[in-house]
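For reference, the chain that follows is the form predicted alone, supplied as C-alpha cells.
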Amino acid sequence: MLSLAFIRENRGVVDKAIADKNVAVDLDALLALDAEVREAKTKVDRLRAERNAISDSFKSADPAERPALGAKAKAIGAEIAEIEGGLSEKSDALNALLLRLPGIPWEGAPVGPDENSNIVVRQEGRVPQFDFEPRDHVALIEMNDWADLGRITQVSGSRQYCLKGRLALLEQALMFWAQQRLSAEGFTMMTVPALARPSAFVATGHFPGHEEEAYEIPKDELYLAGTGEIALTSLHSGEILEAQQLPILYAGYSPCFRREAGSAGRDVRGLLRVHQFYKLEQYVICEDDPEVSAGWHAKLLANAEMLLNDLEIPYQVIEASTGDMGLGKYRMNDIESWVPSLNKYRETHSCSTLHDWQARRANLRWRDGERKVRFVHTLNNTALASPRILVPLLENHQTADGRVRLPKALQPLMGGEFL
C-alpha cells in the first residue's frame, strides 16, 4: 500500500508503476475519492467546532436564547451524522482502491508485461551430461518404490503425493538440514500454522485479487496459506518495534496449500506442482532504509544459493520483470533449478523486497533513534520447498542403474552415498 500523501505528490511515478506492472486500477477515481473524503472530514471538523462553541456558550446565554441554540446544535449534529454516513462509504471505497495499487518497482527491473520479459542474471553449477538416457523423477520414484503417487489420488484427488521409505526420510532430513543452516546464519526458527484469517492475506497482498488460489474454510472464516510469509507478516501487526529489535530474522516452517487455480493443466505429472507441500521461508523485518533492505535482499538470495550449491544442483538467477514480480514487490529475483527431464530450468525459489508496501497494510512499525514512528521494510525468500526441490535433486544425481547418489552434504544425514 502507498500513502495517500505519496500518491498526491508523485502522480507521475504512480502512473508509471501502474503501467509497468500492468495493473487495472483507476487512479483518477482514487484521487477524486481522496479529495471528497478530505473535504468531508474538514467539514465535519468545522461543524464539530461550531457545535462545541455553542455548547460552551449555552450556560452563559440568555434563557430566551437557549432554545434556539439547542435547536442549532441539534441541526449541526444531524448534519454531521449525515456527512459521516456518506464518509464511511467513501472511505471504504477509497481503501478498496488503495489495496489494488501497486508498489513502486526497482528502477533496475526489466519493464515488461510477464515472465517473458525476465532476464537471466547468471548461471551457476555444471549441467550434468549423462552417458545414458536419464529418467524423470517419476520414473526414478516408481523404480525405487519411493512413493504411492497413484494410490493417493483415490484418497485426496489429483496433484497430491505420498512419499515412502528412503525418500520420505530424505524430505524430512532436507528440511531439518536447511533449518539448521539458517539457524547458523542468525535466523530464528518458527513453526507457523497454515490457517490464517482473511486480514492476514490482505496484509501480505495476497487478497484482494488472488482469493481463487487459496483454500477457504467458510465455517471458521479462515483460509489455508500457501506460504509461511502470511503468518509471519501479521505476527507483529499493530506493534511499534524498537530500533534495537531490528532486524527480525525468521525462518518459518509450515505446511502450505495452493489450489493452483491458474495453472491450466501444467505440470500434472509428478511433484513439480502439488496442492499441499512444505516450505521453509526466510523472512526479514528491517528498518525502512533502502540500502539496508537491499543488503538483506542480497543475504536472502545468498542463503538460498548456499543451500543449492551444497545440494549440488545447477541453477540460474533471474531478474523478474515489472509485470511478473507481483503487485507490491519492489524487486524480485527468482532462482530456477535445472531439471534434466525437461531440459530447462524451473523455479524453486523467489526472493522479494517489498519496502513498506506490506508494512502499511499490516500496520508494522518501528521507532527510530529520534523517536519517530515509521513503517518497516519486509523481505522474504524461499529456503527450501518440498517436494518441488526433490525433482532437480533426484534427476541431477541419478545413475545409469536408476539409483540416486546423494550430494556430500546429505550423506551423513542419510547414512550413506546413495538414497
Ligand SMILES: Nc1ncnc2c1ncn2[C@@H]1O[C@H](COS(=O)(=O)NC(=O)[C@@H](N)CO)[C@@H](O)[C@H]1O
Given for the second form:
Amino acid sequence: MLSLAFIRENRGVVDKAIADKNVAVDLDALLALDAEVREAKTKVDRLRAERNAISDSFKSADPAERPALGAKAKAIGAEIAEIEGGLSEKSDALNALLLRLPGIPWEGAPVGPDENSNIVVRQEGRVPQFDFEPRDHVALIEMNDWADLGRITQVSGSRQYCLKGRLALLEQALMFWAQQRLSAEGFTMMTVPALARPSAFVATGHFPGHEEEAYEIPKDELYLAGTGEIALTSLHSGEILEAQQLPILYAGYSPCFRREAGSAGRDVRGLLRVHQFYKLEQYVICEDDPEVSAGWHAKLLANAEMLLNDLEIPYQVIEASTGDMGLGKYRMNDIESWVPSLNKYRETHSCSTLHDWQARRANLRWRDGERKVRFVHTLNNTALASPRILVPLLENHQTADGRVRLPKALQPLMGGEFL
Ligand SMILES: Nc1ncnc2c1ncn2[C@@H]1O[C@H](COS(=O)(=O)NC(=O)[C@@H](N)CO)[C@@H](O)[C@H]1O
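Moving from the form predicted alone to the form predicted in complex with this ligand:
In what comes next, the whole complex appears, and the chain from above leads the way.
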C-alpha cells in the first residue's frame, strides 16, 4: 500500500508503476475519491467548530435567543451526521482502491509484462553430464519405493503424495539441517500456522486478487496459507517495535496449501507442483532504510545460495521483471534449480523486498532514534520448500543404477553416502 501523501506528490511515478506492473487501477477515480473525502472531513471539522462556538456562547446568550441557537446547533449536528454517513462509504471505496495499488519497483527491474522479460543474472554449479540416460524423479521414486504417488490420490485427490522410507526421512533431515544453518545465521526458528484470518492475506498482498489460490475454511472464517510469510507478516501487526528489536529475523517453518487453480495441466507428474508442501521461510522486519533492506535482500539470497551450494544443486539467479515480480514487490530475485529430466532450470526459491508496502497494510511500525513512529520494511525468501527441492536433489545426484548419492552435507544426517 502506498501513502496518500506519496500518491498525491508522485502521480507520475505511481502511473508508471501501474503500467509497468501491468495492473488495472483507476488512479483518477482514486484521487477524486481522496479529494471528496478530504473535502468532507474539512467541512465536518468546520461545522464542528461552528457548533462548539454556539454551545460556548449559549451560556452568555440572551435567554430569548437560546431557542434559535439550540435549533442552529441541532441543524448543524444533522448536517454533520449526513456528511459522515456518506464519508464512511467513500473511505471504504478509497481504501479498496488503495489496496489495489502496486508498490514502486526498483529502477533496475527489467520492465515487461511477465516472466518472459526476466533476466538470468548468473549461473552457479556445474550441470551434470550423465554417461547414461538420466531418469526423472518419478522413475527414481518408483524404482526405490520412495513415495506413493498413486493410491493416495483416491484419498486426497490430485497433486497429493506420500513420501516413504528414506525419502520421507530425507525431507525431515533436510528441513532440520536448513533450520540449523539459518539459526547459525542469526534467524530465530519459528513454527507458524497455516490457518490465518483474511486480514493476514490482505497484509501480505495475497488478498484482494488471489482468493482463488487459497483453501477457504468458511465455518471458521479462516483460510489456509500458501506460505509462512502470511502468518509472519501479521504476527507483530499493531505493535510499535523499538529500534533495538530490529532487525527481526525469523526462520518460519510451516505446511503450505495452494489450490493451484490457475495451473491446470502444468507439472502434473510428480512432486514439482502439489497442493500441500512444507517450507522453511526466511523473514526479515527491518528499519525503513532502503540501503538496510537492500543489504538484507542480498543476505537472504546468499543464505538460499549457501544451502543450494551445499546440496550441490546447480542453479541460476533471476532478476524478476516488473510484470512478474507481483503487486507489492520492490525487487524480486528467483532462484531456479537445474532439473535434468526437463533439461531446464525450475524455480525453487523466491527472494523479495517489499519496502513498506506490506507494513502499511499490516500496520507494522517501529520507533526510530528520534522517537518518530515509522513503517518498517519487510522481506522474505524461501530457504527450502519440499518436496519441490527433492526433484533437483534426486535427479542431479542419481547414478546409472537408479540410486542417489547424497551431497556431503547430508551424508552424516542420513548415515551414509547413498539415499
Ligand atoms: N504448488 C507448489 N508445490 C510445491 N512447491 C511449491 C508450490 N508453490 C510454491 N512452491 C515452492 O515454494 C517456493 C516459494 O513460493 S513463492 O510463492 O514463490 N514465494 C513465497 O511463497 C515467498 N513467501 C518466499 O518463499 C517456490 O519457489 C517453490 O519452491
